[in-house]
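Shown next as structure tokens: one chain only, the form predicted on its own.
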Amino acid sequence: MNFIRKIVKPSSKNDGSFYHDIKQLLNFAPKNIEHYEKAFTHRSLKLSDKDGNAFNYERLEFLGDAMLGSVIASYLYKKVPKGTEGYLTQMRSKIVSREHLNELGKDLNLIRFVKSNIAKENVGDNIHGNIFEALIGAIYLDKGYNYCKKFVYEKVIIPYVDIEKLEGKITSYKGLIIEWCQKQKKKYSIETYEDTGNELVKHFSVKISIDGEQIAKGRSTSKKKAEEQASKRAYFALQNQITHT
């Protein structure tokens, strides 16, 4: 019996509320609303399809990155002719960037199309973006290339892309540092320690030197996210010299 209730069922949401909403967001009709349904069913759910495969958006959000990839990167090489392959890149990246993702799976409230075991505010702020993916790489399953260009032209491409604004966005103030000191030759050095200190939560304390001295400090729930809060800092701190050099 525990087994029959982890085998997806289609939905009958076909003429409900789900495929209308979808319908809503696409701007055209979906062949084949399943393809959609399993783009918004997280892994909590422990759901099969009839082959026993799993149900739930991983394996579409791959799909959808690589499909996101190829838009982004046809778009740039019309869209800047003098571009060069490490320029083309860095764009691309930038773009497609984590937090841009998860920016623009908020703007389209996609989070409201979820099932999950797990409440919302608890399954972390990448969801947002790996679920815009798992979209992408739904539309690919049920219409084709054509309209998954269609869709990331109307919702990522137009609304968002301005060539010059991302020129001077920076995507990753760890790595601009880390450049920075390269380039003129200064000893960098980040040391990152768990920092659970009164919070339930453990929490990972960053400190940055450059060249013996400690430049500033991080503190998040993730190592990652400590030393992007440090680096940036970092950055601010020595941002005259960062730009006139």
Contents of the next structure:
2 protein chains.
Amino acid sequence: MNFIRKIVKPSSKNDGSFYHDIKQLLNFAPKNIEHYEKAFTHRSLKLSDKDGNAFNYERLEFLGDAMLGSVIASYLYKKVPKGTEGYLTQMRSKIVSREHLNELGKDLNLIRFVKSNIAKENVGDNIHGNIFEALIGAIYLDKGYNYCKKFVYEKVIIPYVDIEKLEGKITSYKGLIIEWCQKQKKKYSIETYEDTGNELVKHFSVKISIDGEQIAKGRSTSKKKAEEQASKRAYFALQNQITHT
Amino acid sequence: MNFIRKIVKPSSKNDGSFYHDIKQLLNFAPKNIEHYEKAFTHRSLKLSDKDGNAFNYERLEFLGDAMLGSVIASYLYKKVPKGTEGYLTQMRSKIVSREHLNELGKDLNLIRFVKSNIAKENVGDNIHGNIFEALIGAIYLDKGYNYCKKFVYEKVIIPYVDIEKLEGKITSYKGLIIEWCQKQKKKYSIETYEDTGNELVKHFSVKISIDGEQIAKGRSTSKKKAEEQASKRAYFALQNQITHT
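For the form predicted together with another copy of the chain instead of the form predicted on its own, what are the coordinates?
Full complex below, order starting with the chain above.
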């Protein structure tokens, strides 16, 4: 596998920045870094492993998609005990929609790890979701189902899955916050600014203040998403007040 | 949950025949038998649990489908390292097709456990596959992913999954056996007879003999399936001779 090491970043446990970055992303130590190298290798590099099999993320995408689907299924099954089979199927489709997975991949800035012969701007939007799925596949191969589940909970379910919003009961947290402030005659400000930093993808940050006090912040790849993220956090921060008024 | 116990068979660890039968089917001891009671309860009974949630197999079907899909995905990923994403997707669809799942459910005679207000003959063919999926969901809830995986390997992958046949490279093992016998000028007999025994569903058995010696047996819910099963076994029993002649 040395020929791969030359192309992707060095990955030995001691000196590899790829290993270090992946470990930070996963919140656990990878056992076999090669799975992750594969998860971020685009087929345009035309790499093969020692057995002559294609070395790129496409097959891992298939595996990760199945693992993600089963983790989300078990989450929904337990979370919504009254949900019918049709309801559960529909909710899962929303969570694992191509659009949503692309968003997740972008928010984790996974593209920074991708090795490709095609310029990153030209690979299309789906690469973000595809490598996100491939990463889940790599985790499964490297550490098994429970790590896979833990990762999906940490990176998908806890930060992004909101049953009420998916059900369409809440269409916009920003709307809720504004409505509540107006009703309560509170002054609010939703301040948005570009905050890309060193990242490849443009990012925006949002600060929400109520009566001069900062309540929540959000940061994402679009203004709208960052606003919703901050508003959702503000909603949960204020939930006791909101639901009792 | 006592009201359920009255309808489904008694299920305490010591005296329950349902518990005993399920344990035999699973090859391991169930922890919480209620999951399995649910997996075999049809909605026509209109049962609820103590929290007022529907007590039937429909939600478990959703969960089991996802678990089965992920186990098959990981099996195929490892088994066929040269298979592209498209190939893997197609093979999985064949394995988890409605028709195939119904066949699996029938072969395990799962219908014998079903509690329903509708006569078993009137529930339609899909019930066999549906309760098979629900059973996988129940195993996941009761014992976790690894038991689920073990069950799918024992009951689906090892006895039924044959990559060459799924790929269409071998369309009929019976054809292969006959062709080989004719080429080798060997006498063969394929003997089929009804063999239902005490079961609810009609069963057939098949014996294959070559030059007067019994080589393999098969048993299934249709003549054709029993013949293919016996022929496949005969093929593997004779493989060394077949491939070297």
